[in-house]
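Quick heads-up: it's one chain on its own, the form predicted alone, in structure tokens.
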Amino acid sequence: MNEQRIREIMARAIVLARNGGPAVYPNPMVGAVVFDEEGTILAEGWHQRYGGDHAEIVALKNLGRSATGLSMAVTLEPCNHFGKTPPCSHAIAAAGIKKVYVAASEPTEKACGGCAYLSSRGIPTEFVPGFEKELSEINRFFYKTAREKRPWITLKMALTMDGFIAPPTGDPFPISGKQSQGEAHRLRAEHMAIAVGAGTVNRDDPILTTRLVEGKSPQPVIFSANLSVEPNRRVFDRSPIIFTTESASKRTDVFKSRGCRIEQLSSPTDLAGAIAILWDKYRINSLLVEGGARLYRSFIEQQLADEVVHFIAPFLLGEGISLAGGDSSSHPMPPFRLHAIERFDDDVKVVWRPPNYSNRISSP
């Protein structure tokens, strides 16, 4: 079979990989084909959910019959533990899979180890290069959590053309048109959790739920040192994670008892100490920073956001909260890269990432 039809293949698996969305984190996203000698595509199968089969597992079992003889193209390398489900590459390997093709290696220490099993059952494996980029940016935060241990962060903001995103008073105003809005809602049905100030929750009471387009919502997380955040706030019946200073007390009880996760840190800085619990404790692999413009500065000036987005309208304000501090109009510029440039009816979605961004995957 000639190499392009094995890219045309991986292509396809790629797309399939992509139907698996924000349902199956804090796994990567993945596809599978199974195709015989000519290249005729005979199954195919994507990871749905967490915790159910895998791509190759769903693939084999669509083909309906034996594999014995046939070849299979999976965007990841199969795994090669036991954990939630048994190890892919045992599966293949008694299937009777003759060669895997992968674009990507397993970068997990505890998932890792699948071509290795094949080829010890003689059983070749080959990659397949020109995905990489692709695959990185559907799996960023996959690959985070696997590096670094911790979530993705992106920090969200919609703000006016001279940096404003609140009148002087405060007071909730609408900047983002519509179509920003919806796809606002897009990036939180993206993430698993959410993060606003205590601020932003006494001010607005916001919910942070994905009501302008399909997609589950995100878990709520709230940044509160002193619990000055007000417990009759909508966004309390959605269990949020609450994150404080303030050790065990009447006022931690009264949280508690709306179903809040109260978890303690060392200082009301110690964001770091925060988003490593979200994934150690919680398994959260993505966080949507929201507001207010304090969380979102501090997020910066510790250097912990991997994104930033902001929708800006094409209006000015001439006066009011700006996202930079204080009542000063400077256009907030992070410290990073443009990524990306969309427009949405008359609003521009600006895309930042860190100049040192890097999310390349290796080859098997």
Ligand code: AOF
Given for the second form:
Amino acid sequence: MNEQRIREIMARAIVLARNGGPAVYPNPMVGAVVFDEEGTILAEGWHQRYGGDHAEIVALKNLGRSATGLSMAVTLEPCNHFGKTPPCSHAIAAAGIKKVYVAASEPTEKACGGCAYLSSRGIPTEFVPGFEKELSEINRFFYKTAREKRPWITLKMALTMDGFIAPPTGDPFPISGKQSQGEAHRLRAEHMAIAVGAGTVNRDDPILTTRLVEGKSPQPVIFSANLSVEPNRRVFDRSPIIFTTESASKRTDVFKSRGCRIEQLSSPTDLAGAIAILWDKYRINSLLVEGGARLYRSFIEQQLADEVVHFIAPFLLGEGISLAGGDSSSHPMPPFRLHAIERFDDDVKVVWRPPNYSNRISSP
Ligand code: AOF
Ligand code: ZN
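Can you return the structure of this protein in the form predicted in complex with this ligand rather than the form predicted alone?
Up next: the whole complex, starting with the chain shown before.
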């Protein structure tokens, strides 16, 4: 098969994969294409929602006839395990597919081995290079959990030209414009969970939904070491997970009766422990941290930020609460690398990632 045509078909499979979006979380977005010897596409599929058929199965079902002698391109090595659904590797072999092209290997221990299985059944597999960067980007949350057993962490903050996030009183104050607020809600829809500190809950009474865009609102997560949050705040109607060092008491009972899940932290600053719980217990693959300054700073200091997003608004406050809250010169941080810049009306969205960021995927 002509190499150029295989690349076109794989590019198509990635377009299909993207259709999955957050509905597949914490699974990866995967696309699959069935084609004949001339390179004509006969059926397409993608993983549509968590727990549903995998991309390969959807494509085979869409084909609606025998796949004997046909080839398949799939963006991720077919799974080889009985999970929510049976192994795609078995289904592909049973369908009579004669060759499988893949663009990335399966990184989890539970699902890997699909290519080896297919080879053992006499079905050759071929790695199609050149798509690693795009796939590691669209599935960055999935790779983060597969490799590090913790969610991807994005820190988001709106600030003035002179680097303040609020006036000196700390009162809520609109900083970013309408368009960047829409973009901030799109970020919320992209993440499975959203975190704020106790100060932000008490002062701003945020509801943390995606009301400005389409998409599911993320699971709220609240960090409140001594449980100083006020139980009458609106976010408590959304069954938040609360991380605290308070052990079971009258106060924890109040929050439990409001539907909150209380999680014990060994120390107020044990963010690594908290995010490990978010993955291990709740299968949360991504956490958007929205403030305040102290929580933001703790994630930076503990080098747990995978991405930092700033919306910089075109005015000066002169004085106020600074972004990192305090004297950051006493805690020199490794510099971040600029990842992307985008304009939203008169605001600028700047995205940084840590210099050691490498989410590159490997070939099978
Ligand atoms: C594939 N094709 O379309 C996807 C795969 O719990 P399950 O059974 O749905 O399995 C989920 C795991 O399977 C997931 O963690 C990832 O390793 C793989 N995803 N594999 O062959 C697909 N979504
Ligand atoms: Zn599968």
